[in-house]
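A single chain, nothing else alongside it, follows as structure tokens in the form predicted on its own.
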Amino acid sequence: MSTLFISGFASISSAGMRAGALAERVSSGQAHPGVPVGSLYEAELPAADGHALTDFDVKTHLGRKGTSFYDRATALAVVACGEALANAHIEIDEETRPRIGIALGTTLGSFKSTSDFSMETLVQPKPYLVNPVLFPNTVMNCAAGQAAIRYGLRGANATITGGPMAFLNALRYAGNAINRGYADTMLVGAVEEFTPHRAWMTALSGKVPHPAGEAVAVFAVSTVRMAPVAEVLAIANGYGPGGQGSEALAGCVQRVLRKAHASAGDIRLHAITREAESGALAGTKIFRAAQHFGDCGAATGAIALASVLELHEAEPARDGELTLLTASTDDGAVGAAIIRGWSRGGADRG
């Protein structure tokens, strides 16, 4: 795979959109107990607090029109979508709309709104009058592509399962399609919404050691060098079942230093989805994002990667240093990739 350039990026989670949120929140050093989240939903929620966005409102940022049956993961998608194409400086024209596409990484889709659909099936009068404008929400493609229909994008578009690998599998997905000449740009990240659903699930799965939270990411990628806020410089997955997935994440790490060109002591952040991740490479600073945002699923990698971004923008002095992603999942999934950062107008980029 040629080398990816992010040419811009957008993020919302329970930091808040602000540019620099994330940043200033992961420089504090403290992991955050997140916010009060009850005035979200009026069913019980497992916890007072969590790690959401309380007061995000997508009829602020889009207006009323087409966002009125947005479910929340479709709405923070749209949202970040657009904010990461101004990010990006990218116009959308006749000659450009048909060259750009996304790659949305997720674990399912809106849970909430599968089952409050399903449930629409059970506690309706006979026969069974449910609201059909409910049911796109259920569909897990449905956040990418709306952000497609609300932008006039008619690129690839693809949504990527996936749990805590998605973001990866996204990206490598993004790559292909720009490598393959389905696509000049892609617009890649990954969402999770926070829900009772999600809640509830990740406090009784019992495998969890942060409450759930909710992200959304979303980078404009290309294989063009148009001052650069990242370099994606190599990507690579693998699967190691019946425990064996410690030695199939090592051998990924080995195999995106090489493509890298890079050493294990060239590294300077490893980013983390799980702690079981935190052995691939020694010697090497941990950064957690679930200790800061909570466990957002899907785009626990995401905003990690979005958060090292906003770190390069604070500190010009972290120009060209490279950064480790990891993710995995319980099945023996795992993938690595290595992201050189820089600031915009920071140092020569070569």
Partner chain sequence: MTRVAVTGLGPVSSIGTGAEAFAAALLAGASGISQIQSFDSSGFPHRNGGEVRDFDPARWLRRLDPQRWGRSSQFAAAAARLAADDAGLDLDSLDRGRAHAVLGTTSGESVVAEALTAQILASGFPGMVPELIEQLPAGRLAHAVSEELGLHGESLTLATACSASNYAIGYAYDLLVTGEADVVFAGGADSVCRWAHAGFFKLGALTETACAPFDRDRSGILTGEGGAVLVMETFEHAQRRNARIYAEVLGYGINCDAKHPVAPDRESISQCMRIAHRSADIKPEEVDYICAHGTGTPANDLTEARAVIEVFGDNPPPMSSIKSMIGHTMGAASGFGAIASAIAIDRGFLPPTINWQNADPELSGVDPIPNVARRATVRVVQNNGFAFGGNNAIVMLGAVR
The other form holds:
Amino acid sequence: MSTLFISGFASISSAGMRAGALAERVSSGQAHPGVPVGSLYEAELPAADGHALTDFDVKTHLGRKGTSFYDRATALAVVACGEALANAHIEIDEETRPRIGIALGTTLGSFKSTSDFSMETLVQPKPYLVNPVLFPNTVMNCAAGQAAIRYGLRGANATITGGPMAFLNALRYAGNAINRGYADTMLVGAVEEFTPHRAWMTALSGKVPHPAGEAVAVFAVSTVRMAPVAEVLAIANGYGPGGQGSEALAGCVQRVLRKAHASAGDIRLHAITREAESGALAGTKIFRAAQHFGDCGAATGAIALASVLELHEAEPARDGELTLLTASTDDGAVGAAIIRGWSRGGADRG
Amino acid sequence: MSELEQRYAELREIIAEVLEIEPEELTDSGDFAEEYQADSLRAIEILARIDKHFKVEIPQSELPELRNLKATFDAVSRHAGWQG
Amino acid sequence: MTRVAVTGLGPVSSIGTGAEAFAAALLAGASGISQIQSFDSSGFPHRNGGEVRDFDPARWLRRLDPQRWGRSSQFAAAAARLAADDAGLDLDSLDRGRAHAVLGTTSGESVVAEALTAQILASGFPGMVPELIEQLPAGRLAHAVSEELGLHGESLTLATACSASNYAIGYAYDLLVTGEADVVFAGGADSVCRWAHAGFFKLGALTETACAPFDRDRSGILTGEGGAVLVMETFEHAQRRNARIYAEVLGYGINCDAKHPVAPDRESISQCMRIAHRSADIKPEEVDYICAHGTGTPANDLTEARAVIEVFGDNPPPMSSIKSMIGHTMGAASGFGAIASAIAIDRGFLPPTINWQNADPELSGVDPIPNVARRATVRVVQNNGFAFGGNNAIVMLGAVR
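Starting from the form predicted on its own above, please write out the structure of the form predicted together with the partner chain.
Following is the full complex, with the preceding chain placed first.
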């Protein structure tokens, strides 16, 4: 398997969408309490504060045409894909179009879109009085499909589920697509929206220590080493049936260390999606993205990596350092990846 | 504004919203599909909103005729029995 | 290069559960269509669907507790268990870290999503029951398979809508040829739900009684459900344990229309066929049978037929749609198509398109294998899957040579 490089990325989160916004928030070292979110929806929310980008409006980025029926997850993903293409200086023409794909992670698409559509079948005078324009939003591949339409990307286009595992699943899927020759460049990312549905589900589940957040991060990945900001040294995903998630994660961590020819001591930062992963690499500094951005579900791993890469950008002294990303689900899906990061230009300075 | 003019303006607004344009951008004879990139989903939704707003049911089979604002208004008028 | 064998079939469908029953139903041209009972369909002018009646997960599952999993996960796990049994796999002898589960779906746990929506309606957001919230993530379809069979490899659910099973089979193929896996359980699952029924009806894409793909008067799909899982393994692994090999997976192609969320695109579909043929190292004239996407909507069947004629010329191989029998099972559809393809190769017959009455002059040249299965030597099959979002995926299967 040839090495994968990240040549650019973009993110949108409660910290904003400006480059550097993630690093600024993370650098404070403090957990972020969120912002007032009551103005976003008419429905009552479980808490006054949450981790949403309350002034995000897709129209200011992409105009009204073609966007007014986007749901929030789709809007976030489409805007971030465009920003990532720009950040990586990827040119789209008739030759490259069929060779650029998308692998986008999700939990179940926009549950708000699905539930609202289903709700109409219950409350309308006739159950079929639904808005057909919104029907595609109920399907989980809506965001990746709309991003492909917006930018004319005809390569391998996949929507990949997994909740907290979604980003590592997408990264693994995209790496395979590139290595098997199905695409030259993949936009790899994950998205989760802030809605009353997610806010309440997160609060009611009783399992998540942070309030719901929303985020998207998208990375341009290819085997071409062109002013990269990161290199994906290794990735391994697995499953621990019968409650053996921790053992399975330990196995994945061993495998990525072996593949990356690294030892545990080489890892400078361990980014986790759930607390259960914190013991997977004893003695390494832990980074909890959820403390800063809320529980971003499928986007947790993606926003963690984007944060780490922004920290690299801010501090060239970190050039070449290794980060371990881990992820897991309640059921027992687990994964690990090792990423080497640089500030822009750092990879070529030496 | 006469009652009919008022309804015409309302229809223009309804259709413009589905087509994602400003009402003033929608001309009387501009073809929904050709000029405003309407697809079948949007055409069906226009019917649904007409039904909801004017309480006028136009059968889906008449969709091909509803190519522009004027033709749509004529169809609504006919089904509603509005007098010109 | 590593070759990939299909050694086990696990269909849970409205025309039969298990490889034997499903094959018999395909041969007979059976229909699994009935009036929908899983939700109150009385308000709909069209009420038929392809429900899997009397599905009793406990009958098939040995490890998974059905209480904790949604209907689509139950379908997936039951289908995987059936496939494992059909393959004669001794799970205890597997290297479980090299055994993976890759599932595809359109709507994931749609029944759970609708139950939660009903709770929101009845008592507001705080009324959602935590036990149901736990069942909602779509990733659980693959996890259900991993749990049921005790697999330690990747547990991945792809959500590329109605071609998702072909995506899953394609990714499974890659895991095997790249040496990551010995065995992969691949396929898809979905459940009949009210919102999809309503959506397709509103689009004018839901037919009233019977789905009649490629017929002149075809008028749409019927929503269906089920689980379809195949055991895929390397030839080496299959031969070491003297497994029966139904068929070989020769390769696959995926691409994206990047044009419209729901309308199929002929040019893009033709291109996807060419990518699949190239991947499988197959020339169009070598294809003996096309297991069509064939939803039964005027637009899909016309677009699909024209793309086929563009790639294959004026006399394309016979192509039938098993959706005429089981309805559109969404994310499971191309999984059922792959199972039907493997059966066609193994048993030497082409499944028919039932409910077919009148030739469509627009589809001249297309042989839909009307109404009656046909004996044939089947060496190469093309299994089509297209989807909302423009996600095309085509899998090529072949007889073992």
